[in-house]
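Okay, so here's just one chain, in structure tokens, the form predicted on its own.
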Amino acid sequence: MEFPSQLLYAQDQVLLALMIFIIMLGMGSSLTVDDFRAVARSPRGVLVGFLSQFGLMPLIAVSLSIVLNLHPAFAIALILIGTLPGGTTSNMFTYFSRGSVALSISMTTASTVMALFMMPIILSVYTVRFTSQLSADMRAAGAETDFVIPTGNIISSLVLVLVPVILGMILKRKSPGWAKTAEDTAGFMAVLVILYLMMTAFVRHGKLFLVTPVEVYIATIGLGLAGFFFGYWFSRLIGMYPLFQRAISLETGIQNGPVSFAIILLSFNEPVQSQMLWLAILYSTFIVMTSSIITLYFRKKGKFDWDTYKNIQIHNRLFGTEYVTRYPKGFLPKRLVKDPSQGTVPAAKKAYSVSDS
């Protein structure tokens, strides 16, 4: 597969940039000092999502790269995709789809810290056959060096998109309404970094969708879909309860694509950076619209559970943190009895007692 030189322009990468900076600070908006200490108190949660993050994804990538034999540039950017922490599109896709919120904002702040350790670990790990491979053909070209995964790049572009979520956890503090419409922006603007990205190579590169092997456009959708179902049926393995099991399937699939553009850009060289970009793009494309529609699916399986979960909210505050709100005997389906609805207030852990009459 042959590919252009400069998948980006030098004003595209500028632009991007700036969106990588807007999203990074609407993210940072949307979380403040307790979001830590809830995630200390309540690790259960994370735990599994970390599991499901840094454990689930990145084998689920290496075993598509595989099984699909790609192009060792196209494997370890799917690699470094399967890596990656959630986002403010995670959670944004996990209020449509009536998850919890409050979970996936915590997965979100946990994975983004913990990628500065396990993405180089990890990389270094599940890269090696791929690197190889890559270090073979440049010698067979005529280089005299060998490729390498640049840990150290790597590390200092993730702390570089770490700079706007410290700022925004600022602004939150200094200006919480000004923080609101970062937060409400950074979601949104996620998805128009992708149709930007896709409409400028369609219309510059437009045969490269012709062109690129079907493996790999199963690879990015397998991707997600992968992450989607094993999140789910992992939660749901080891006992989490519904609200959860939405949160950690939507934040497993979900990866920060824009990060992964910051990083590919910073880190990679060509030849092989506009490859591990075109892949990072059609990822990102796609995860949008596989979220969509497991949003809506989720939307709609959950609404019994979330009905009942917000009317629970509404007796604590009429009646106060103690009040516990009973259903007649056989009203709940067997998934909800003993339920501590997601644990976002403290009462929620009684609130799912079954009356006996």
The other form holds:
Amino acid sequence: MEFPSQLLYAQDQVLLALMIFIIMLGMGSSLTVDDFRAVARSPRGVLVGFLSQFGLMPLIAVSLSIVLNLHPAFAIALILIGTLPGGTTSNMFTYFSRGSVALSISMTTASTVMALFMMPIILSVYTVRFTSQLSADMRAAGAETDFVIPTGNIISSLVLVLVPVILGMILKRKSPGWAKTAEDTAGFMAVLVILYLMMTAFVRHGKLFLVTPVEVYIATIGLGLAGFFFGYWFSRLIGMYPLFQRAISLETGIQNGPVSFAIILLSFNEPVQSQMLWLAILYSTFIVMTSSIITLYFRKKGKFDWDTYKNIQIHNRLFGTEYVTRYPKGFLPKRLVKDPSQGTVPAAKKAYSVSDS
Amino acid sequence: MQNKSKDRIITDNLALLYREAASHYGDLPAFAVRQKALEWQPVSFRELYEQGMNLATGLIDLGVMQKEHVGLFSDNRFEWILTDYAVQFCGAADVPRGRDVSDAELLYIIEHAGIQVCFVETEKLATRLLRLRSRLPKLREIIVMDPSAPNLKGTIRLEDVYMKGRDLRKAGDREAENRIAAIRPDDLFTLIYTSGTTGTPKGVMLTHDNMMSQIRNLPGRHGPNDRILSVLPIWHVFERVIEMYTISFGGCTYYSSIHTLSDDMKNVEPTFMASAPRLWEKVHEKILLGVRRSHPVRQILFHIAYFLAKQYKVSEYFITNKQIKLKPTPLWKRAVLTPFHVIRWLIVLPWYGFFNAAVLERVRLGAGGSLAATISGGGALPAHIDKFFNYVGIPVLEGYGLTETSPVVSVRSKLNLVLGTVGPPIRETEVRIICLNSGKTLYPDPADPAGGIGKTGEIWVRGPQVMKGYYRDEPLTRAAMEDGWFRTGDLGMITHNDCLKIVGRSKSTIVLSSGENVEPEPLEMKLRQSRYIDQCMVVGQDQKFLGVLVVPELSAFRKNGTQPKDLAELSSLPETKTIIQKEIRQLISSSAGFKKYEQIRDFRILPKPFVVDEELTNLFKIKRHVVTDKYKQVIAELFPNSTSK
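Show the other one: the form predicted in complex with the partner chain, since we just had the form predicted on its own.
And the full complex, kicking off with our chain again.
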């Protein structure tokens, strides 16, 4: 297979860098210091999310690479994406899928910080098989060095990416109006730039779509879908309420695409860079579609438990925190009988467990 | 006797509904009353039932008989629903009216309905009623509802009646139970006085059967997780039916008010509500103001989002056959247009999806964000408002009905969301379109190739919601009802989507968008007193204010010095305008006894007089719909800020 190198021209790289900056700024603009405190308040959910994001997701990526027998460059890119922290996109999809946005934000926040430590470790463990394969290929082609994962560079690119996030948080403190605008623009920008990259790739390297092996398509679509699936059932197994299941599911499947662009551009070189980048672009495109479909499904499936949760929230907002909403017998499904507020209202938890015993 | 339908309790009468709701929904909140923005007082179905039984026992002790008419002059408040519970438990009917009832109306209603026991909301209203008492020999008791009102001589406090009843029930009094058992489906639950065309109010008799049929037949699925915000006056049957319906499915009604509406919408996050066009106009203005004040980038984003939503929805309506169809669409046209709409829909979809999520959701959050639907009634919803809300994703379901039909005749449902119509008739309801001139049935008409679809005439309604009749007015009842059919007096047609479209009114009453009813005839009579005005017609249906079309009196102007040769020339002269304007101001002034909403703000001079057989009947009465149709453009100029349907 002849894969084109120099996928991006210099101006594209500038554009991409700008996009990453704006998106990360937008992400920061949506965060507050309180979000970090919230992590401490709901350690269980964040822990489950952590296991799901840094445990399940990289495993899924490795398994997919092995099963589909991906080219090492693609495999490394896929595993890289599998170990990425979550982005703000997942918060938006969680919102519309009637999941816990608070947990989604907490998980995004926690994973972004944790990625600094987790990414290099996971990458070095899981990519051994593929780096050695790459090194063998390179030596066969006459190169004199081995291919190594540039751990140091990855960490510094992650740190670099966090700068606009912090700038965004400062912006939010100083001017909430501008922060809101940054948040909105970021989402729109992301869609535009990804579309632009797809289009230019199509125009310049028309055959790119054809020479991309079908396994790569399966891998990029499958990574997100498998993330959603395992995230959902893993958290169910642990005993999370549906509200949090939906958040964890989406957070697991949706990774922070722009961070992967930054890492690939800053830390990897040709001949692998273009391939890795292409896989990242494909993942970013497909994840928007699959998330949309999953969100519609969750939205429908979660209507009842969400409406109940919401009603209780509003009762507590208007009638006082001690108010307990008591539903008639047979109204609530089994999972919600013990606590229809899904653990969000302390008073409800107490009252229901007392009345049940 | 009672059974539970899929989502709501259905019983034979309201008292049983209240009882069943208490046993079924128990501790869930039934009503909530606002104390502060974030402090509301809930009352559960069970509490409300028990309190209602106590008050009912107190009322029975006061001498309230089965089927008696009990006055209830109050705006929305907790004591209103408590009183209604009690009155129903007595087997009696209430005669409701708002706090702003005039002295003349008080006198007329209390006398005509034979009210002996009367609830009044406030001290002020009690004082007014006490002054009129000498002219109301039958009135025995005045009960003041407001707990903070001082003890007025000649009145009793609701609390005292309640306490008495509670003590009696504690002692084992079960008379209320007997009363409930004795209620027949045909008994009145309310007697509502509407200001009719003739000037004196008409007493509309509504039975338990009428109300229960509405609860049974309203489309939609709701449940105990629904929150209903109440802003319309509860003494209007429209708001009342929504509250009764809410009780039947176990939802909670939150009593809001116009002043606190936008805050309450955000805090209560209603899922459902009854609303009037004026309310949506206000919300619409507020949203647009918010957009104009926002950051320029956000403004652009909003406009892009709205544009995309419009493209998306219009194509969606076409594909799902929900665009209004006054004429049948030929097959070839559909075949040609369908691919276009499908392609456009597909292209717009991802962009709409993004902007819908990022921008329009925030607009929806302004209305609480949880609104699954709102029913708009009590007047036509202006087309642009209708479109706006449905495009941004707040489904405003327009309905149609009158007090006489308790009230819902037809309403759009989410599955039948045809903009520009008031939806299909609800279950068990028949609609006919009757020709105004010949009296023939235009719809349904098996002889017509389209079955009578698309033909305009007077709307007649038959169904379980049609009133028992006008109280103590047999001639009026006979004039309005024939063989179970009620003549609404409104003009309409059935569209090719089987929805009802309201075209206008054959009765002359003008309903302003504020909900005020204006009788044009007295105004026109007054205007014709001017020597400069020959003929005129007051317009303003669904508008914010009144306007008038004027045919000037040529001879009067000639005497005045100007020499125009005909009306067309006269109407173009600037001094004509000045004179007519002066005349209108003088004649329709508050000093002449006209109310504020009856003032005429603008006028247009017509170049041609009204003539018999064209705009006038043989008896020289104006055919309002003909004039409205003929001078559509002129009327539109009078009300430039609203695009009425």
